[in-house]
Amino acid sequence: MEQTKYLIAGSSHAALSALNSIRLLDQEGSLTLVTKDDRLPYSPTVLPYVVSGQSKPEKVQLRDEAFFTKNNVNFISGSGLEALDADHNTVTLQNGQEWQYEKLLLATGASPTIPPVTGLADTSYHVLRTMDDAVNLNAALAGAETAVVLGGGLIGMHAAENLIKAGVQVTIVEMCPQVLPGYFDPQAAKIIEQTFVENGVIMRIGDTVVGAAQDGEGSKVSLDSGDEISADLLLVCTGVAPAISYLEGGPVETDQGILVDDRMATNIDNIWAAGDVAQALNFYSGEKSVGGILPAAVEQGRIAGMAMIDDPAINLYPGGVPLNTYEFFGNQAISVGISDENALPEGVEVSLNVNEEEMFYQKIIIGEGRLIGISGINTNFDPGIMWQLVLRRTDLAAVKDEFLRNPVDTGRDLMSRIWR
């Protein structure tokens, strides 16, 4: 049986952030990073660009071999966790290897969720979560003229845009009454939807897929409206769920994901979790929820790594605040915090500035003198600064009118004083 002081399961943003935290104070302790991907680390955000051919798989690495050598890391690819024996501090990898650890971080990410659509299991379809998924979908583009994308979330919208740019006619089917639910309110979503239409995407918003079937070498989906859509490619982007099957029957507490505290610790003393797999504090509700955004993964990984080495400078996790930047057809959309005031109690103040002809949209939500959320299309506010203003519950009372007029400069001025 192999042994290591630190074992990190996963290789994306949370795992690498934890690795950095550990190596800041402990350069010599044995550290092993294992991943199911048979590749060097990469970000899932690049996958749509690999699909379209804009990016090459070998050119989008987050870290190279030299990084792991320099940081004295034993990097094992192509074999993720198969089982965890928390009572004996051991894991079994998919290749059969057994490892004993002193401290373990679970950053195993999420896997695609497949909707219970009649006939889908017997129909050819693609998902887009790993580099292999992207490479396979890119290869399938050869000779393809049409595609159906199930799901109007970030992954589905990114994929649809890149398929269009690759010369494929695309139909998006989203069962919700808008695209990007949870990121933008209906008015902002409508602006984004219209841009997709203008670029040739067929939008079926509010339609539900009730059946799927093989159609020659392609696929066919049936909608609740009675319509049927045939396509050469079917891409399912209907969400993801934490990858935690290796914890079944074990003592690590789970719900939707792995339950963690504000130090990213699980209920087992020497096990932590971070990233898409973790169910951590929600900043707004005080409940625990799965975040699934890149900035949160980085922050959770940093905190977990610091906790694993007992770093006295650790800051507790303040809770998840959504932050998403989304580029589409030359436009940029940003959403920080809550974007729909209807999800909030009464009493919040909303400032809205919209010019659809110029593709401009900006919405600011303030409650009790503090920023709750800000979203925009082709605005130039700094999302990182807005994120910090929300997280720090910064009192805007003295500068509220100025902030509403000019959130960019006012936000920067506020943060320059706070960070001093």
Contents of the next structure:
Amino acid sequence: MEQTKYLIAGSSHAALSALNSIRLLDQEGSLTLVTKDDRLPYSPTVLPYVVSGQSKPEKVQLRDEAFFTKNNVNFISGSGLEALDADHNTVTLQNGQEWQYEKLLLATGASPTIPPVTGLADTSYHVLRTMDDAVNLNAALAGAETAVVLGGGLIGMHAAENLIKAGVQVTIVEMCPQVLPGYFDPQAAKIIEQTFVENGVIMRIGDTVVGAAQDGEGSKVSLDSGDEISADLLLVCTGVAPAISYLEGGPVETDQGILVDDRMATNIDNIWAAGDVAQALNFYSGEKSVGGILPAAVEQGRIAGMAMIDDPAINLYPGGVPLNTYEFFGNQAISVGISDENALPEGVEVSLNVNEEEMFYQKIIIGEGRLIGISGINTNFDPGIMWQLVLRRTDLAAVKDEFLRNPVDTGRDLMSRIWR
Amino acid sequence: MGIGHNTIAFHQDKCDGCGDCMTVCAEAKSGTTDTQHSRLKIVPSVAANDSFELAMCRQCGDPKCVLNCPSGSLTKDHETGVVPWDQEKCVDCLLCTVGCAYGGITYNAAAGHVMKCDMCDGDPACVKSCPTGALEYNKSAEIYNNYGELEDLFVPGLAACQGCNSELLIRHTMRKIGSNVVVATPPGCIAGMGTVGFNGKTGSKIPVFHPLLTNTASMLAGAKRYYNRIGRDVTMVALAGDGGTVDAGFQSLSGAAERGEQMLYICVDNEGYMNTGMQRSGSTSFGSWTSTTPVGETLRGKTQDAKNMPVIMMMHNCEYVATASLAFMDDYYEKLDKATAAAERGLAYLHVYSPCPTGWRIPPESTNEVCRKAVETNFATLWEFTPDEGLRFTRPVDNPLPVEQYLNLSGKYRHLDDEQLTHIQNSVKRKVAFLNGFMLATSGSEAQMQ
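Can you give me the structure for the form predicted in complex with its partner chain, which would complement the form predicted alone we have just seen?
And the full complex, kicking off with our chain again.
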């Protein structure tokens, strides 16, 4: 049996962030990183750009071999966790190796969820979660003229844009009445939808796929509205769920994901979890929820690493805040915090500034003098500063008018005065 | 150990919002004067009129923008300290801007991508353009990198007190000057802590001798003349205390200065005979407790002001005279270079304000803070003088703190009453006024201090 002081399962943002925290204080302790992908670390976020060909797989790796050598990291790729024996602090990898750890971080990410659509299982379709998925889809573009994307979330929208830029005719089917639910309110989503339509994407919003079937080399989907769409490519982007199958029957407490406290610790000693696999505190609701956003994975990984090394400078996880930056057809959409006031109790103040011709949209929600959320299209506020204002519950009473008029400069002013 | 990195510091109190930095940044980085291309942003403060704040990249040691980047286009260069951005790898996802809490990496709509400061390869254009000194390129990390590797010319385990400023000073000083020296350490803490050796062993790796309290400058003058005669170029260095300089050693120093003897004379001013039981010296400040200016029912510490020794030396028209404080190491190193060069032409005098944890009743870990506060309150002013260029403030303090903020840090001032405080504050003002006047008379062009 192999032994390691730190074992990190996963190799994306949460894992690398934890590795960074550990190596800041302990350069010597043996550290092993295991990942199911047979590749150097990469980010799922970059995959749509690999699909379009803008980014080459070998150019977007997050770390290289030299990094692991320099940081004294044993990097095992191509073999993820198969099973965990928490009683004996051991894991079994997919390649059969057994490893005993002193401290274990589960950062195994999430896998695509496939909707229970009749016939889908017997139809050829693509998903987009791993580099292999992206490379396969990129290769499939060669002979494809048409594509259907199921799901108008971040991945689906990103993929659709990159497909149409690659010359493929795309249809997006989204079951919700708007695209990008949870990140943008219906009005902002409408502007984004409109841009997709102008760029030639066919949008089927508020429609559901009820059946799928193989159609020669391609696929055919039937919609709730009665329409049928045939396409050379079918891409399923209907969400992801934490990858926790290796925990089945074990003592680590899970719900939708692995339940963690404000130090990213699970209910089992010596085991932490971070990133898309974790179900951690939500800043607004005070409940635990799965997130699936990159900045949260980085933050959770950082805290988990600090907890694993007993870093006295640790700050407890303040809770996840919805954060999104979204670039579409040369426009920037950004949201920090809650973007739809209808999800909030009465009494919040909403400041809306829209100019659809200029493709400008900005919404600021303030409650009890504090920033609840800010979102916009082609605005240029600093999301990192806004995130801090939300987390710090900074009292904006004295600067509210200026903030609503010019959140960019006022945000920078507040930053420079409060936490520079 | 890692290496230190230079930084761009922002002195908010000096910024007048002119925006020159943004213009030159846009010019240097994007070839336009349109400030939306500037990597740093000066913004007016909502909190106060005519007050300005800054947003720019801090080149964080543990940058979150890098951890947030999904395409590997942001990295941390541990050699230069800069966080470079590789446009070729960037996918314009803007997640870096979520990670940055300082507005340091921002989206430039005109250019269609993010932008950030790259420190102009170690020669930042913004700093050079700043007319008020609000932006400063702080190179103290360079000192650490450049001099940390040089050989320490004293043995480990010198018997200085905890937190001793003098030990820090002599180790830095001789590292910088090097071993082609003859060093005199007259009676005082520096000799007493063992630099001249003990039990038949030497305390340093360079020629060092122990003159009398009275004749340090005379002996160095003689040694230098001998080396000159035999054709060897060796630097004479005195590491003397204030007692050996302003009191008993004054006659020989004044004579050597008047004759223009070639030497670097460093006075380590801890305001008293701290090595022998904390007696007062001619350099002990007004109101100070010492064992010979005690505090009791009638006596309230020293009743006279200290001699202003660096000014006295300036009046000798020495080749080079400067004051220094180890809280401002970069300033000290620059002066040490100039003083060492001047010591080949004549007498160079450095007066270093040197708090003494034991004799001043300050916690050993606070020594540096006391050094800093002495300068920030103008109790100790940092300047340099040459006969050709006159007097110049090297680190002017625009808004000096009340002198109490310095005095409160030392137990030796604990007993001060309002009358004594007023006396000290007035004498601080008077000394600054004198220097301002002298500066105008000799160099004329520089800005005055407040």
